[in-house]
Structures are given as structure tokens and as C-alpha cells.
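This document starts with one chain, in the form predicted alone, laid out as C-alpha cells.
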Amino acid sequence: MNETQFKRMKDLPTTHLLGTGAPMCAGCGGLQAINDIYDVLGEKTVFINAAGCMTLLSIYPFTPFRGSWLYTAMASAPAGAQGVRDALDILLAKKKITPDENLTTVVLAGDGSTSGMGLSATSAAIDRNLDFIYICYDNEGYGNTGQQYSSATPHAARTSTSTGSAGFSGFKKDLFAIWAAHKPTYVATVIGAEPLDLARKIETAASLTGPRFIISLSPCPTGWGFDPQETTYIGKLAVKTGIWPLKEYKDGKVSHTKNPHVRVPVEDYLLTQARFKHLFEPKRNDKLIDEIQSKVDAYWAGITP
């Protein structure tokens, strides 16, 4: 968190995963999703946490997870998960632990680690058919260090390293398509603002074996620039505008679990966040707004009802 963000956040209330651990930013969309995910997965889990925002959940010797937790460098979580899963399998084979004592191996990482420096390790883990669940909390930037752009940053968003009049000139990487192209067991997108859809997908992932992947869009009050109490509202807008499609890949097929047949204009979503303020003030940038809208329209036009 940079100095400006600290000044904005220091007097706000904090929220804690499961009531224990280090304070997190109020209104964190990633924490909103992870609380629900953990409710489904339960205590028989070991979280391999890549360096990032959620690393702040645990301050030695405490962790908010009632199961187990392991910290790794940003690019190393899938490799860490391989070591943990191998160790558990060896203990099971040697009858040092019973099947009831087995733990679900879960990677927890942000979009910077997942879409960038950790992508090759994840690809290799899928190739090895590693039996694990990978959860990416996608706040569309390197949120823990001041919201620099990542390969998950959306087009035209302003970040601390994309400060020009047009914002970020690149485009958000399609991580869902990249993961699905590897043909793992399961891939799904979720958001904390749609808890029933999220819970069903986590239950599906938990019932399967092999590489399973969850991408959670995680509205970030400090990085995106909005009041923390608006997190759920903005999350629902992301779905209603079609900017964040809720979908899953299973048995070689992609299906959408929530289709916004009457979509809200994308500018309703953009207007809620300071990172897009330059598109409307001091002069409206219709070209960029229309470009964002047209990409969303083109995506849904290609979806078979």
C-alpha cells in the first residue's frame, strides 16, 4: 500500500478472515470471495499462498486458516503445491496418515502472480496432472504494492504505472481461455457478489480430482478507487454489464452459468471507479468508452444462447 492509499485507509474499519489474522483493506472483494470459498472447502485444506495481498492474512505465528497454510514466493505456489501434494500422497501410501487426515491442496494467488510470473509453473503443474485447486483473486493489478498494472489490468484503466490520459494501453489477458486450453479437470470464474454461483462452483471443484481452477474478480477499493461499502454493488454491475462473464469449463466444454440477457451499459460500471474517471472528466472520451463497450458486445455476440 502506498502513502496515499494508507492515508485513505488508516481510519477505516478492518475486516478479518474468520475473525483472526492481520487486518485487510475494508471492502476487499478478494476476501469476500475467499471467506465463502473457505466455508465450502472447510478445515481439511492446506493453502499454498503466493506472495500478494492475501499474504497479509497471516502474521507469524498466527494464521486465519483453521487448516494449514504455507507461504511461497510469487512464482512458486504451484511448485509448492506439488511438494505438499507429493508429501501427503507418500504419507497416505505409507499409512502414516489415514484418508480422513488427508488435506485438499489449494493454491491462493493474485492476478499478478497467476497471469504473469507464475504462469509457467501453473502450466507445468497441469501437464503433470497435479491434484490441486488453484484460486486466483483478480483485483486487476499488483494491489499489494500500489496497484501497478498487471497482465490482468483492463483496457483504459489508470494504475500507478499507467497514468496517461488514456490509462492502460494494453488488454486484459484471457486467463480462463489459457487455462482451458491446457484441458484441466475444471475451470470457473466467480465473484463474491454472486455467492450462490460461487458456492456451486467450489462444490463442483471439490468433488473432482486433478487440476481445478477458480478465477474470482475481486473489486479493490484502494486500487480501483471506490467506497468500500460499494464492493457488492460493483461486483453485481460487473456481471450485469457482461464485463465479467460467469462461466465454467468442464469435460471439454465451456458453459455460461449466468447470462445477462439484458445487459447494462458498461459505462454504468466504469463510472463507479476512480480508475476510469479520466474517461468522463474533464472531457468525455467516447472513443475509449465505445471501444470497451464494443469488445463486451462482441464477446456476448459470439456466445450461443
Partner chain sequence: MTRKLLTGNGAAAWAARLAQIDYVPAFPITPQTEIIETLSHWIDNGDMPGKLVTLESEHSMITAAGAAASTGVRTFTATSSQGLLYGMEMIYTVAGWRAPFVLINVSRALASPVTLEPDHNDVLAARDSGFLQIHCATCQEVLDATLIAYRLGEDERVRLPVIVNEDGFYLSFTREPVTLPNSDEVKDFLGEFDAQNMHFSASSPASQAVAVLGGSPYSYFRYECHLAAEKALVVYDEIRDEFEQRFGRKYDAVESYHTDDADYVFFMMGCFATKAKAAVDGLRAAGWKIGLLRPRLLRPYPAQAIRQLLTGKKGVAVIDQNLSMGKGGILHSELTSVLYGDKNAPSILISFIGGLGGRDISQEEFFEMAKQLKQATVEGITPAPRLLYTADELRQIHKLQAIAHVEREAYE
Given for the second form:
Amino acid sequence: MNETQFKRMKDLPTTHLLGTGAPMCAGCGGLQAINDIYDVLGEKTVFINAAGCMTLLSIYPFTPFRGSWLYTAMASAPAGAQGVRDALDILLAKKKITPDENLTTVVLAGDGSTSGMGLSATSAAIDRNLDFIYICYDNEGYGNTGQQYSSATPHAARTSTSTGSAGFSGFKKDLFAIWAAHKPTYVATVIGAEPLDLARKIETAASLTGPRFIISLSPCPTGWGFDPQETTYIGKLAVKTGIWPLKEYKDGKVSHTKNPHVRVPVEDYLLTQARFKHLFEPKRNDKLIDEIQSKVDAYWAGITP
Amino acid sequence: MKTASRILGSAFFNEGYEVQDAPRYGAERRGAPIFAFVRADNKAIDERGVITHPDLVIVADDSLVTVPAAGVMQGLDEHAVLLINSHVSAETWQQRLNTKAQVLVLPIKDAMQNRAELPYVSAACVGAAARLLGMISQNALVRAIDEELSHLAADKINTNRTRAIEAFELMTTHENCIQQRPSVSALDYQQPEWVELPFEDARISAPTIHASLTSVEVKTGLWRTMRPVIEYDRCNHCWWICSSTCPHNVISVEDNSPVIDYDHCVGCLVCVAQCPPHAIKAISEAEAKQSAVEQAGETT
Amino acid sequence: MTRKLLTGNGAAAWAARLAQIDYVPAFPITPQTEIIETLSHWIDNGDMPGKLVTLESEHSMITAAGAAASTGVRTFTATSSQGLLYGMEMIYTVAGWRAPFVLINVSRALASPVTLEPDHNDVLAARDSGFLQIHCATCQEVLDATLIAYRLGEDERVRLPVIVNEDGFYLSFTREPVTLPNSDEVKDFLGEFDAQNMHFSASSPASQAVAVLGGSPYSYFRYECHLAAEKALVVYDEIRDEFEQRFGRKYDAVESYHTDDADYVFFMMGCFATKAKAAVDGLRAAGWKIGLLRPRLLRPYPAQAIRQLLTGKKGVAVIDQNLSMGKGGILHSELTSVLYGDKNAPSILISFIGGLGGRDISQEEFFEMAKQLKQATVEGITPAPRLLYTADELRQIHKLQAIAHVEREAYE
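With the form predicted alone already on screen, would you show the form predicted in complex with the partner chain?
Below, the chain from earlier opens the complete complex, with every other chain and molecule after it.
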């Protein structure tokens, strides 16, 4: 592709496309990322939504989009994208619409539907080489219903269905690896707190065709338990601690776009959120903290800078 | 407010009343206006859902009172009492609102301005309500707080208790000012204006929005309890971190300067936390409104 | 116009081809698969334009169908039984999108126990979804009903998706002579797909199928669907007349067979109704005044027509090829609800359950049902509902249970 138009922070858009007035929680890290993503993708888009927090972006008669939107259900947003994409292609082929009426088809779904009931629809959309972009805002739980654990919940996190002293006993599902294993056109992790990295990746995704995947870690003040103003701070910490590696898969290769040379201890990240408070109070749980740290260390040990 | 409704419900229950309490869930998220209901009676309660004609309305955030969309004034008549948590006096509110309902004020704690007092507003409101109702003893009130807040740390429970008792005491002069409204008469009632729903074809009646950006009509600025204020002399015109990282898209850059859209800023304060030269400060909405009133006074 | 032997599935595929559908989201399931195989073959060999995409489930298939229709193309899809149920969330959902397309359901009984042959519990699970339903009794009707369904669903006064139902095996795999109309005639009848104001395009943004908050807007949108479904009765009759004019075949919303002078009426749906027709002929030969009513339209329900056709009749035997557990036959409930309070309605309605899982209904059983119906009207007593099940069948199941080591004696 051509050289990025986002060389430095100052190149980021200062007029924003997504309309105000969306009823998302104050400090929503998912909305933060979607704003930045929308700025790059632009208004010639149709968002196909799976049930989740972002379903409430459009509540009749209000929509924050300049372009279009279709709400489907929790499990089948990629199939909705298939129907819209195919129909647009048919209309283009029959010359019922002109090419400038064409839209980019974008799935918008949370981590719960993405890693759970929507996974087979996603996998199959890749099989069919569907030309679409899939955006997953990952707040690591079923946030819209009050943060029950999903298969994207990190180990040891407290959720409203993992309230025991060790938190969630499972491990965060590696969606990046699952998607990449399908060999789609593009997969990338992003975070709203790193808008330049995000903008470049969305720019790359937009320049390609075929199935393209973006997963955005989305700090969630209500679900994770922190003051809304900490959203960006926590997002940055997720990257600095190495908990959220920023990377992309392209042409069969995975590369890291930000490699924290000196990683901040995960403890600094865990301490910012009430969902990990039980690791420190009333008694420090070194075993679990060490386990989390060593998982992160093991991940980065395999990465050459 | 859900917590407030539960404490009040439990307090009634502890006094031997039949009770219903329920929050009203909407799509709005944390920070958005929320309301909750409590019903109490000596006999089993058959009515359900939204209270259309309340005996007592408690408003924890006075900025909502004058906003029609918040619906605070709905169903308020001469029978009702409106209790507002506010800096402004009851007399001023009574005048401003032009309502037949009796208006009372529970004075705001000063510490509200730094969010520290926010978690205790519920308990204070319930304490005041308990005294106004005259049906709930201080003991029953404290017991209800202990029950409903048992998941909190002991010091937090204590502060809740203290705030509730303070408010309970403050309302002494108005004790027992609320009377239960008679139930709707089947002999003399207002007939519902039913219509035949006209058939409208799908070009009109599909759940489709045929436009863009209609959400700007939703004034999410109402949610705000704290307001970010840009001190322009300190702004170093960076790469517009405030604008780029604002989750709610309310900071635009005009004439090489950031501008906050207060109609839609929900007051998350991410900008305050992120601004490199600390050029954005947070003030409470109450304070912001107060100074706006003062400024208006000076200019007139 | 040609006349050839076609299965019900073949007729359904031909209907899609003649309707010049643009798009087929598909998923295989017995006994429907032949439809999508046929269409796929035609499309792959350039016999017809269009695009067929196999999704990974019926849930996704129906989502894609609704999404494509919402974008503005003529869409066809088909399923059966468990597949319809797997997609049921989307059946209800896409109906509310007000995006018309046609779904052929090849009726097959539902698990458990899982089986292959038909009854109507699958399609009746979609009864309250907002999809209109046309039920067929012959392979010809499958073809014609599908064409009618496109006109009906796409009419701006209706704009709802339509299920055309054919019984598995008894229609789906059974060849009958079917008259194929000319492609141009069908083109004239259907016209081009008119997307009205449904679209996704750059110049006119639209947010479709958005959420609502609260019961009041919800009531409006849902009731408007209902009003549109009701409006479809009027529209159907207009289309029926035009179809008859163009193609010479007439499909009333309720088929009536020898009901004019009848005292007694069989009331049933689907292709087993042709067995009832044969029984009517047999009974009439024996001197009976008996007829048959068969609703083609189940949604909208042609209540007025049914009431009129049953005015002054002595008794009705409702034969339900379905079962609502803990209540009984669904058609029986539906019929009772529209006759109640009508002083000219028949006083006796007997409920029979028959044909579950494709179990045959013999001519003798029709005769016996007629006899019991007559007896009930004479006595003025409605007998209890009855499952059509013989002593021999019961003996057979006992034999099977013995092989399955069901220790009957131990529990008796």
C-alpha cells in the first residue's frame, strides 16, 4: 500500500465523524476506539451490528452515524454483512447503483458475541472470503448485561459471575490467533489510547479487500471498576505492561507495531481496576499476580523486536 | 438511585409495610439520568411499574428538574411533595417551577464538588424522605442502610448512615408532610383517549431512520456532574490529545483551539486526565451553574 | 407454457428461477436440499442469473436473506424442520425489518425423537413471527404459491416476508404434472423488484432495524406489522384474481371442496387434504353431504371467509397434523377462536390429531371421522380429541419396546 497519511499525531483527524449524543457510559473505551476508527473508515460504510453495548448507538429515532446501520442479532452479524455485501455487489453488477454509491461493509460486535456465539458465523465468513471489516470492541465480558465473564475475560478478573476469591478461572481466548489461523487478509489489535497506531491499522485495513479483522481492547469503567477519566491511562498501561500487544497479521506474518522494550510490571495495570482488587486486598495474592506476569513474560519471550 | 430506592423500600419493610421498589432501566449508561420507584402500603400492593401520580418525588441532581426530557415534573400536582438536593432555596425553586406541588430542599454537601460526596447522595435523600413520610423511624432507616449496603466497607457504611441521619434530622420541621393519595376512582376517572392505530405501510412504519446524525438531538450533557473547563492560556496546542481521545467526540478543534460541546459532554473527564499541560480543569456542575447565574446577575 | 413431471422441490426451484431472484442464501437440510442443489446447478451452468451462497447455519442464512432484501434485491431461500427452528430467532427478527423475501419451508416433523417425515409443527412455530404463510397441497401449487408470495410480500401495503409451505416427501420428493408458465408471463406478473425506500447506499444513509426503548414505540412497530399482515388478505384476493386471469388457475385463500350443500366439513391444511378430498368423493358417493375446507393462507388468517363458508354447517372435523403439547391441535384452536360468538357457526367441532411425523391417514379413517362427526351432531355432544392411532400400531410399538429392553412388566 501507499505510505501512511498518519505520520505523526498531528496528522490525526480533528473533525470527527461519529455524531454526539450516543448513550454510552461516560469514559467508554469502546466508543473511544470506534470514534477513531470511524474517522478513518469514513461515512461510506454500513455497520452490521451484533447484540451488545453498541446496539444502543442507534435507538429509534436517533443514530450517530453519517452512513448506514443494520442491527441483526447476537450470533449472525457476519451473515448480515454477507447479505448486504452480496446485495450491493448484485446491484453494482446489474448497474442498479453506481460505484460511488457503494459502501464498505463493517461488522461491529463485542467480545462476548465475537468469541462466543458469533464465532462460527465469523469463521464461515472467512471461508467465503467475504469482503468486509470486522471490528470487535473487547471489554472482556458481557458488558451490556452487567459484566458477566465471557470467553474474552482475563484470568483472575472478577466479574459479576466470577465473584470468588480467585476471580475468573478461565483464560482469555486468543481471538487474534483464531482469526489469523483462518488466513484472512488482515488482522490487527488496536486500542483507543494509541490513536496513531489505530489510525494506521484502520488505514491499512481499508486499503485491502477480503476479510479484515480489528480487535480493540476497550477499557470499561463500569465493568472493570475505575473512574471514567482513567480510560486512556489504563489503555496505555495495557500496552506498556505488555498485556495488550499491538500487532498485525498480514501476508501470513505477524508483526508487532509497538514493542515495549521495558515492560511495566502487570501489577501497575491490575492495581488500577476494581476487578483485580482481590489480588491485593485484603491479602496480596502473589501466586496469581506472578501467574499473570509470567504469562505476559512468556508471550514476549517469543517475540523478536 | 437504585440503591436509594432499595434502602427506602427496606426501611418501609422494616416498619412492617408491604413494599415495591424497582429501578427503571433504559439504554442509558452510567452517568445518564436514572429513576427508581418505591411504593408502600398497609395492604398488598397490586399496582405496578411507573408511578404516574407520585406523593413524593426526590431529585438527587437538581440540574434535571428543569429538563423536560428527564420528566421530573410529570404527575406533580397540589398533592405532591418535591424534594430537591440543591444549593438553591426552596422558595426560589417554588417560584422557578411554578408548580402546585410543595417544594422542599435538601441542601447539597459542599464536598459534592469533587465527586467524593456523590456516593452518599442516595443515603441522604432516603434519610430526608424517611422523615418527610413520618412512617419510618431512625432505627428502621439505619437497619435498611446496613442491609442494603452490606457489601461495602465498614467506613463507607458509616458515612452513609451519618449522611442519612443528618438529612433525617434536617427534615424535622416537615415531618409527616406527605399524605397518601386516594386511589383512582372507577366512578369518576379520566377516560383514556384510545385511537384506532391507523394502518401505515412499511415505507413509514418500518423501524428505519432515513437520516444521519440524528443523535445530536440527545443532549447527553445532562448526565454531567463534573464539567471540564479549558484554560486557554495554558493550552499548548499539542496534537489535540483532548480531541483525539475524547470517547464521546465532544471536543473539536476550531481556529487552532479545542472547543468542548457542553450539550453532549457527559463529564467523563478523560480530557482532564490526559491534557499534557494540565490546561483542562474540572469543576462541579453546581459550581458552574452558580457562577453562570452570578455572571448573568453582574451583566444585568 | 409447458407441462412436465416435477417434484415439489423441483417446482419450488422453478418458481425461484421464473421469479428472477437475485440472491439465494442457502443451507442444506433434508428434505429441502434438492431445491438449493437445483438452483446451484442452474446458476453454476449459466441457466439463470443470480448468486447462491451457502451459509454455515439457517440462523445465518435467514440473517443474510433479510439483510440482502433490506439492501434491495429479490431474495429466495429454503429450509425445513430443525433448520427453521435453528433460524427461528431470525425468522421473528427479519419480519420486523419489513424486508420481503420468500422462504420455502419443506415441512418435516420436529425432534425429539428426530425423524424425517412431515407434520406441521415446524412451520407453525413461525406462526406468530410476522412472516405470512401459504400452505400448498400439490406440486403445481408450490410453484404458483411461490410466485404469488413474491407479489404479496413485495406489495407496498404488505412488505413482509412470506413462507411457502410444502410437505416433505409427500410433495418434496413426489413428482406430479406441473404446468410451467412462460418466463415472460411471470416477468409481467411480478415486475422488477421494487425496493421502495429500503436500501443501503452512500448518498442516502439509513439505519435499519434499530432498537426502541419502551412499550409505546414497540407497540406501534409491532402492531403495524400486524395491520400489514391483515392488509395482505385484501391484497391476496387482488393477486388471486390477476393470477387466475393470467394463468388460469385460481387459488382462494381458503380452498373449499363441496362445501356449498354440505352439512359436515373436514378442516385441514397441507397435502394430506387431497386425501380428504378423495374421502369426500367416497362419502358423497355413499350419500353424504360432506365437504372440505383447507386454508391456504394461515397468516393472515382468512377468518371472515372461514366463517362464511361454515355458516349453517352442522359439524366440523378438524384434523391437525401438529400438536401443541398440553393443548392439542393448533388448527382446532384457531378455528374455534374465529367461530366463537357467531350464532350461525356449527355447534360441533371435533379435534383429531393425525399424520404426525408423516403417519398416513387412511380413507377408512376419514370415513370413520365423518361417522363420529355425524353422531356427535345428533347427540349434541362433542367427543374428546382423538389421536388417529390403531391397536395394531400400539402392538407394534410394544414390540419395538421389547427389543429396546423396556421392562414394561417391572413398571406396571
